[in-house]
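Given next, in structure tokens, is a single chain: the form predicted alone.
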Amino acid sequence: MIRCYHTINELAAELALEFRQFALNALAGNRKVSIAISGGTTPRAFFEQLAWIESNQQQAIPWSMINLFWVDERCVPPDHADSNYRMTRESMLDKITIPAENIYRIHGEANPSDEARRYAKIIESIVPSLEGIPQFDWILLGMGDDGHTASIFPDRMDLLTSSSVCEAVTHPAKDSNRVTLTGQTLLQAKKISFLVTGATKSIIIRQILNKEPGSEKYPAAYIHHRTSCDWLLDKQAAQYLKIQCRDKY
């Protein structure tokens, strides 16, 4: 499913309502769900909407039913400006009632390889497995200007087929270390949503969603071509697609 919105705030608002219903369904079924989130501008807007719902809606989100994980993390301390955890904490976690024991952050301050192994063990102990691979209930992904997703970059396509749950990886341009979920872990999820905004990503979006020749070089395309994914785009990211933006949500 591909959805287009006029603004990033409209996208974030609808996704937040969808998330709340997802959590309410988990509560009704008396079953905890495991969700992995990403960093970036679009997730920040989404997190802020979730925090707004928590403060302004009578029917709050049942955060006790959510086990919260991260798709990837930069190898920096949790208070560093580049930390995905810090961004999530400032935009949402400090403003909601999620139990501390439900938050499973990647320890960016640790040795990357050691942390990849530790985080994999945490995931395997919490997230139910299917065919030996942890199966998240919902994974929220972004996409970079180079077509990467999570911290799987075009120069590390091997991470898409790695047998590990998590891997340590180095950013090809910035020479900085990260820890990321692998392709097999992403593909096992029950639900995957790509959140992509901005004109700089519009050509790659067109190539991936139209399955144009050459698009297979993008890690995001690898995921899209092998499983069912929802794509939530703003009008700038979707400008080369034959799709109308929603007037209401």
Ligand code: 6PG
Second form
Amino acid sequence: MIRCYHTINELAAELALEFRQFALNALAGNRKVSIAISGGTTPRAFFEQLAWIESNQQQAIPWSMINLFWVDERCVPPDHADSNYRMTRESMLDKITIPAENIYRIHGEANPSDEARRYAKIIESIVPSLEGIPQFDWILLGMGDDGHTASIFPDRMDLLTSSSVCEAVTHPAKDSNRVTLTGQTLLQAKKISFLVTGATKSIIIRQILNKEPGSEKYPAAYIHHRTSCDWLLDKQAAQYLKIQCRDKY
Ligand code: 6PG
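Beyond the form predicted alone, can we have the form predicted in complex with the named molecule?
Let us now look at the entire complex, which starts with that chain.
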């Protein structure tokens, strides 16, 4: 399903309401759900909307029903400017009532390979598996200007078929280390939502969603071509697609 919004804030506001309903359904079913979120810059508006719901809406989000994981993390301390955890903490975690024990941070300060092993064990102990692969209830992904997703970059397509739950990887352009979920873990999820905004991604979005020849070189395309994904785009990112942007809901 592809949804286009006039602005990132409209995208974030609607996704936050969808997230709340997802959590309320978990409460109604009395079953905790495991959600993995991405970092970078796009999700910030979404996280801020979730924090806003917490402080402004009658019907709060039952955070006790959510185990929160990360799709990837930069190998830096949690208070570093590049830390995905820090971005999430500042935009949301410090403003919501999620139990601390429900937050499963990737330890960016640790040795990358050791942390990939530790995090995989944590995931395997908390997230129910299907055919031996942990199955997240919902994974929220971003996409880089080069078509990467999570921290699976085009020069490491092997991570898409790795038999590990997560792996340590080096960012090709920044020579910085990361820990990332692998392709098999992403593909096992019950629900995947890509949040992509900005004109710089519009050509790759067109190539991937139209399944154009050559799009397979993008890790985000690999995921899209192998499972059902929702795409939440702003007008700039969707400019080459023949879809209508949703009016304010
Ligand atoms: C990260 C993310 C990464 C991100 C894309 C898009 O750690 O950077 O997990 O996969 O989703 O790079 O980033 P932007 O949202 O900043 O464009």
